[in-house]
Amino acid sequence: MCFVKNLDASLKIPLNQLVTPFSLEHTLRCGQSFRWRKLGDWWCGVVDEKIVKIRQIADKLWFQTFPEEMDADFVKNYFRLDDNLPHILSQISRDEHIRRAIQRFSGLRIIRQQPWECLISYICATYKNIPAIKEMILNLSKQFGTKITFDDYDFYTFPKPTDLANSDIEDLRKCKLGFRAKRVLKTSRIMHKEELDLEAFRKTDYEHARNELLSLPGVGPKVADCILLFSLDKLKAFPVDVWMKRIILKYYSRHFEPLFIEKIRNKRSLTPREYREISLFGQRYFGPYAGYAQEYLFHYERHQPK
C-alpha cells in the first residue's frame, strides 16, 4: 500500500520554513492540479509519466519516484522551491484580506505543471468543478495513457498529443468530456502537427504567450491564464472565475466604477472585456507575482462558510 511507516527507501529535501516556507497539504489541495491524491500519510501523482510519492513531516519533504527514479531536483523544480516565497508573499500582502489568506495557507505555493497536460486539463475544467474535473482527466489517462502498478495501486500516465489526435470523438466522449471531447481532439490535432510550441512560452512575455494560446480551441481568456500560471512560468497571469468575481464583488469593488460591478454582480459569467478588466486589476494592484494573490485568495474563499 502506498502508506509506508518506514523511511529508508525515501530520498529526503530538508527545508528552512524560514527561508524556502512550504506546505505540502495546501499547495495539493488548492484546486490549481488535478492528478494527486491522498493515499494514507502520502500524497501521490502522475508527473511526467513518473509515480511521484511524497509526504512532509515537519521541515523535511520524504520522496519516492518510480519507474525513474528522480533527484531532488526535479521535486524542486515541480513544487517551486526555487521561488522565493518570503518576498513574494511581501509584495502582495496589499491588504487584510490578503493577509489573512496568507496567514491562514503559509507555505502554498504555485505548481510549475507540464504545460500540454495543463492545456489539455483546463479545457475539460470549462464549467465543470474540481472532483468532475478530476474524473475526465482520470478517464482520459486511463483511456489512452499507460498503466503504471506502483504500490499496488494503478496509475496513468497523462496521453501524449499523438494519442488524442488519433483518437475517435465518440472515445473522447466516453471520458464524460461532453462538449469539450471536439475541442480537445482539434486541439491534440494542431499540438499533434507542432503548430505551437508551449515550451518556448516560458521565454516569451505574457501578452504574446496569452494571445498564441487564445487561438486554440476551446482556449478562451480563464483558461489561457491557469495555462500560463500553473505551467509557463508566467506568475503575473490572474484567471477569474465564479471565485474570484465573488472575491472582487466583496473586497475590491471600491477599485471599480458602480456602474461596471452592478453590471457584472447580477451576471453568470463574464464578457471578454469584463474578464479583461477584472484580470488587468489584479496584475496591476498585486504586481508581478498578481497569480500568487490569485491563489491565495481563490483558496481562502473555498474555505469560507456559506
Given for the second form:
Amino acid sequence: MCFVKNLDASLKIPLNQLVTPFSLEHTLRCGQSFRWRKLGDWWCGVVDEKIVKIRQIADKLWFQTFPEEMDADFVKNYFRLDDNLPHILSQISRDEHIRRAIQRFSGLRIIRQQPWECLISYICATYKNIPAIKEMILNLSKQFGTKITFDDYDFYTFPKPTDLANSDIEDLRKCKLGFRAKRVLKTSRIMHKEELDLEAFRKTDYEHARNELLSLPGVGPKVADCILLFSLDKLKAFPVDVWMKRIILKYYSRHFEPLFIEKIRNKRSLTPREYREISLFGQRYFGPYAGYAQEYLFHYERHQPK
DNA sequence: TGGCTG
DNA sequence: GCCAG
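In place of the form predicted on its own, output the structure of the form predicted together with the DNA.
Every component of the complex follows; first up is the chain already shown.
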C-alpha cells in the first residue's frame, strides 16, 4: 500500500465545523464533478494541471498536489470553503423537505470548477447518466490531455481548447461522445479563437453570462445553468433536470398551476418555457442561493429508495 | 415536437 | 437535453 503514505507528507487544513462545515464525501459524491475517484482512503482528482489527493479526518483536511505544490488557499478556493455555509443554509431552509436534505447531507458544498472543463463536461452530459459522463471525460483526457503519473496511478489533465479545436471529429466520436462530438468541436473552436472569455463571466451578472453561454453549440438552458452554478459563482442558478422535475412533482406541485403539473408529469423533457417557469420558481422560492438548494434536493432525492 | 450516438 | 425542421 505505498499509495497511502503517512499524513506527514500532506498539508493540513483545520476546519472549524461550526463556522466552516464541510463534508468532502458528500461534496464529491453528489454528481457535480466528474473528475474524482476514491483510491483507498484518498480522493484523487485532476484540477488544472495538478493531481490533487485529499482526505478528510473529522475536522481536518489533508491534501497533496503534484507536480506543482499548491497551498491551502488553492484547496479552499476549489471547495468554496469561503462560502458562509451556515448563512447560506439558513437562507434556503424554506421548508421541511429542504431541511431534511440539509440535515442528511450537511457539509455538502458546491465546487468551484474550471469554466472551460465545466463547459465541455456539461455539453457532454446532455442525455447521459453520471457514469457515462465520467467515462466520456476520461476518454477525452486520455486522448487529448497529458498523462501524469503519481503514486503509481496514471492521471490525465483535461485537454486545452486548442487540443479539441484541432481534433478530428472521428477521434471525438471514439471517446463515446456520439452526437455531442460535433457540439464539442464547434464550441472548442469558438473558445480556441477566444471569442468568449468565460472567466470574465465570474464578474458579470447572471443574465448576461447566461445569454452569452447560450450562444455556444450544445449549450441550452440546463447546461448553461450548470456552468454558471458550478464554475462561474452564480449561486442563484437553478438547473432543472429530470431529478429536479421529480422533486417538483413530489414536494412542490402546490406552487404551480394544476394544469402545468399535469403537462410536465408524463413527458420526458421540458420545453424552454416550462424549464424557465420551474427555474424561476426555484430562484424566487429559495432566494440568492437557490443553486445550493438545488444541489441538496438533487442529492437527497437521488439517494431515496424508489 | 421528434430524433439523436451507442 | 439540445437542435433542426
